[in-house]
Amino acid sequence: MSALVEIADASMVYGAGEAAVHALRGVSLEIRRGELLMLMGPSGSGKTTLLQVAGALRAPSAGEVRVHGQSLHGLTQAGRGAIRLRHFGFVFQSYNLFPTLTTQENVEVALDLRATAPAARQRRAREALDAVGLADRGGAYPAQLSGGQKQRVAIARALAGQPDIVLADEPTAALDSESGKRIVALLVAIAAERGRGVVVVTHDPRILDAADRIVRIEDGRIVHTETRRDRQDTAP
């Protein structure tokens, strides 16, 4: 597999002097395409710091990241968003779907900052609403959906714009078994295809056998790498 990010000895440091809080210390990690990667690790060890790191949300205070082989350093914030809608999908645990717009025109919303033409920004938002089983609620509010639902139309806007990357933070945190190992074998089938790169933050025991790769990182360091051939020759 190919990697579609390197991040190479990044560390990011908040605040200075005593009050410094050192979210992430020399931490080296690859997307790579076809691959689902989970990363776990206790409240405060850093997961979601990474994942800012990894999306282009947030320069690390030190190392460097690349996404297809283009470094980020130095990149001014317009740079860094140019980057971010041309390569990444976001998928956050609290859906932030907008109350007041239908389920289409909440995925239309992500096509709309890419200045996507009205026709094909309807088409799009409807084949992804389609990839996600929910070809038939464009007309539904975000009140007239269940969680899972919610969650369901989220991976969609994510995947409007075709990004190669999808960060999803805790997606399945807020569902019930089921509804979760819905959303975790959708996201299987979208690192499957195309060769993206899918990356899930999560505490979530239940959905750790559909990853490829599992990362476990605690005080800001990466303390365990775990593939699922490593679990295939542990297992009884």
Contents of the next structure:
Amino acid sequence: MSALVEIADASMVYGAGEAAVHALRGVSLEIRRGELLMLMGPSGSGKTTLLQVAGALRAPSAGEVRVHGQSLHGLTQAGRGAIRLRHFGFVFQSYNLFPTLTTQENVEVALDLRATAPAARQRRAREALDAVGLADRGGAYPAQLSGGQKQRVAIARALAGQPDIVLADEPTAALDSESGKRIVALLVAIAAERGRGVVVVTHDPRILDAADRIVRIEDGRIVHTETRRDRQDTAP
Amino acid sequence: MDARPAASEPPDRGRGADLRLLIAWRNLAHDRIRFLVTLVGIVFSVVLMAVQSGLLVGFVVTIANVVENTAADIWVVGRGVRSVDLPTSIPERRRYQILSLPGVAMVDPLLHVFAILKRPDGGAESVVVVGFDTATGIGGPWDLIEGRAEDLQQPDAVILDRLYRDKLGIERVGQVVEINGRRARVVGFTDGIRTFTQAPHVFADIKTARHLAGFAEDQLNYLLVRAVPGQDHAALRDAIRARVPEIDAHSRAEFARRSVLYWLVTTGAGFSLVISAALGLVVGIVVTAQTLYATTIDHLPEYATLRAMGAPARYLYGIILRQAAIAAGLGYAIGIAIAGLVVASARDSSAAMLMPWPLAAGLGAATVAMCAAAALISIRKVMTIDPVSVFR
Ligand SMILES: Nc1ncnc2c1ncn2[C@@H]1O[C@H](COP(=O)(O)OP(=O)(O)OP(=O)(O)O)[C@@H](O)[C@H]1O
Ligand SMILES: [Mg+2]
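Show the same protein again, this time as the form predicted in complex with the partner chain rather than the form predicted on its own.
Full complex below, order starting with the chain above.
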């Protein structure tokens, strides 16, 4: 089965000359269907940058990115936006919900972006909230929710558009361990669905256990990759 | 995700059918003080534009009213006459010269002369005596609320406008007044025939008018020409110009426009009204642009999130334009209501302020254009948002 996203020999340089920062140095990575991929590494190692490159948010300085086999090379900002809208769901560390909208409306935004008719939009948003266990909080505003609940709304929003790739950047970093657990469980469940690929940047050890593949990145390079099978093989 | 049966959905038809309108509204309502400032700015602008342009329309209508309300096809005026209020004399024999031209059905004389009316309390006011042929009625008063135009066939009879009753010290029909030291009797009132020169019109039979003004029997200021049916007015006007010496001939619309332009341009009244209206527009744009922009800045993280999610540019500026449209709609509604009150309160004043519906519609368009222009800098701002800024 073809990969959802293929990153081939991608480099990313911020700035130029003396001040140039090499955030990625020739990274190659595939995001596969039905896979929960965990990305870890020290601060400043390039995890977020890699996620941005994989998610069509940033064009790499060098190298190639393909989504569903389609090269993103030379796409305009609008072209990359269309790819994101079509294939990606994003979950941010800081939730990024709309404070003036209810949770239901926040989720509806993702569907409205995809020109979903109002009735279907409302129904599917309710279903998405239900799936993250917040069916009864549709009328609440983000300020009335806990951090964990907010992140579940954000996940509902990311999923409502039925993306086939979900990218999450430290989704549990701001959460207490109990809330974090729930988010981890959700992400694991999401990856198991419909051949979806999920990439999570995290230091959360609970994801470690559930991950199909763990990629460790240091100083802009992938330094270690470990699959579930590797771990099972080395298990006593 | 398991799909729930649609039947269990609570009915919420209509709610937020346009989600961006909802977002726009919430963004605005989020900061009430700022929204209020926005509205005050727009309302101020609408009222200012409405009052200035209403006055302008009022001036135009007032200046041209005698011309526009006279059933003449062509106005024959002394050569060089630039406004209906500033006529010169025309020899009476021109009337017969014009009558002899083919295509002319009727030619009526009109007298238009300044005079002094003595108020009962002894004060003096200048008036314009309009003398017309009561046999044909051409050039006579209109919109009478008391008396009839035929009453002017009585000796010394005059008709005035009710708006100037106080100014002229006249209370009722039957009252006797003194014009240029001669006796005149009020036999009726018109409703709303304003004067731009501040000298009210006094309608009278042309013989009465000549008597009051102390003019000779054959003196006149205008010849009002009616063409035979089917006659081309422009051709007849040209024929009169070519065949009759020392006069100008204008179609009714031309003479009305000529009079209006004369006053609006020479007095600068038109210019200052247009400048004030334009100022209203500029103030509205600046205040609205400023507050819309502040609202946009407040919600930049959300716009960035939308960008990251892949929202097309038009989705983002759709929100901003909806904010502008909400502000424009509310501001216009309040502004035009206030302007309507001002217009209503000016109904009995000597300065006309008119708000015909095309003007009200034009102001609506100006308000929408103003808010759209104000939205531009906000749109520019959200277009430059880096979608990666949401990943920190
Ligand atoms: N927009 C930018 N401009 C310049 N340098 C940047 C930019 N974004 C990231 N960098 C630099 O690139 C390097 C990689 O950053 P990145 O955010 O990808 O790291 P990270 O692994 O996500 O770190 P963290 O765990 O702290 O989030 C860092 O040195 C960072 O300072
Ligand atoms: Mg990071």
